[in-house]
Structures are given as C-alpha cells and as structure tokens.
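One chain follows as structure tokens, the form predicted on its own.
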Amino acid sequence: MGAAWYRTYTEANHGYGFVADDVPELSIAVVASRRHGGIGRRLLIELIEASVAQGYRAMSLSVAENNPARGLYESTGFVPVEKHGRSWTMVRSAARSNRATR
C-alpha cells in the first residue's frame, strides 16, 4: 500500500531535498489506488515521531510544486525552503509540537 523512510546523506552524495549531513531526507509512497485513505499521513507522522526519538533536529524532503501532498506536508509542519525548477526543498524542525500532526 505505501512505504515511508527516511535517511542522512552527505554533501557529496545525496538527494533532492538535502540540506545537511544531520538532516535526514524523507522518501514516501502510496500506491495511486490507496491515497486519500490516511495512509500517507500515519507513515509521515511514524517518520516525524521516530526522526525525533532519535535525536535528530529536523527532517527534509523535496516535493514538486504541484503535487497534492505538499498540502499534507505543511499540515504537518513542513515548510518550503528552497525551490528547484519546479520542485520545492522542504524542511520540519523538530522542535515544532507533535500535537499539531495528527
């Protein structure tokens, strides 16, 4: 149905959302015929709780300009912070409330 995770890169090797070695980037996934069923957002907020428990300050993703979940993405707590032709860098801090995820 979907798959979610996340991991650091480096500035030599890394990917569309990059923004620093202890920054670790999100990739998520739903197959077409399960969106808009919540999948998408209990694997988005299982990554932010977990990136989290773990330490690290923020997390990242990269998420083109006109895709329906860059909505989802703000709603929790991802906000734009470099754009790239058509696609957005994105960022959450985690010292931003939990609370406001769900």
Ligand SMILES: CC(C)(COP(=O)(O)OP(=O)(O)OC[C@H]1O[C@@H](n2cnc3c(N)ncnc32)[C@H](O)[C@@H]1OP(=O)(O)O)[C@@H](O)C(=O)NCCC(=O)NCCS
Contents of the next structure:
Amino acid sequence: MGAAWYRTYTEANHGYGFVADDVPELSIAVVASRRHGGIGRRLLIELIEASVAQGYRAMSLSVAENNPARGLYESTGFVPVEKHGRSWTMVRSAARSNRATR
Ligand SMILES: CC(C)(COP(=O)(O)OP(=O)(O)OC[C@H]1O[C@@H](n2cnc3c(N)ncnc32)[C@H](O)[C@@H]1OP(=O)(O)O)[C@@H](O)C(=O)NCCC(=O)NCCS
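Would you generate the structure of this protein in the form predicted in complex with the ligand, following the form predicted on its own above?
Okay, now the whole complex, with that chain kicking things off.
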C-alpha cells in the first residue's frame, strides 16, 4: 500500500533534500487508491520515532512547493529551510520529537 524509508547521503552523492552527511533524508509514497486514509502519517511517525531512537539529530526531505503533503510534514514538525527551484527542503529536529508526533 505504501513505502517509506530514510537514508543518509554524502556531499558527493545525494538527493534533493540533502542537508548534511549525518541527517537522513525521507522518501515516502502511498498508492493513489489508499491515500488520505492515515497510512502516510503512520509511516512518517514510525520513521521519525525510529530516527530519533537511532540517535539522528534531524531528518530532512524535499517536497514540491505545491504538494499538499507539506501539510503532513509541517504537522509532524518539519520546517522549510531552503528552496531549490520549485521545491522546499524541510528539516525536522529530533529535539522536538515528543511534541510533534503526538
Ligand atoms: C504524501 C503521501 C505519502 C501522504 O500519504 P497519505 O496516506 O495520503 O497521508 P495521510 O492520509 O496519512 O495524511 C494525509 C495528510 O497529508 C496531507 N495531504 C497529503 N496529500 C494531500 C492531498 N492531495 N490533499 C490534501 N491533503 C494532503 C494533509 O495534510 C493530510 O492531513 P490530514 O489527514 O490531517 O488532512 C501520499 O499522498 C503520496 O504518496 N503522495 C504522492 C507521492 C508524494 O507526493 N510523496 C511525497 C514526496 S515529498
């Protein structure tokens, strides 16, 4: 129904939402027929909690400026930090984990 993961990249080889070697970047998608049912939020919260448990100081992602998924990210604590073309890089600090995932 969907998939989500995070992984780290390097300065020399990275995706659109890269901010630092020690900050993993999120990828997430839910099959179109099952969107808006809460699956994406559950996957995202599980990954946030896993990244905090693994000791990562933050997590990043890249989202198109017109993608409504921005609302999902903001509601779980991601904040926009940089704009590249028509996409925002967003970062969520682990320090705010308890507040934003409940
Ligand atoms: C982004 C995505 C993973 C969210 O998964 P989901 O299962 O639909 O998400 P949920 O049902 O858990 O949450 C929906 C929330 O996401 C936001 N959202 C995502 N897509 C939305 C849309 N098309 N319209 C309105 N809100 C949307 C809303 O904030 C909504 O919050 P709410 O439930 O409080 O209203 C899914 O829409 C998707 O796969 N989209 C296409 C791929 C993509 O854009 N991936 C992210 C790239 S950064």
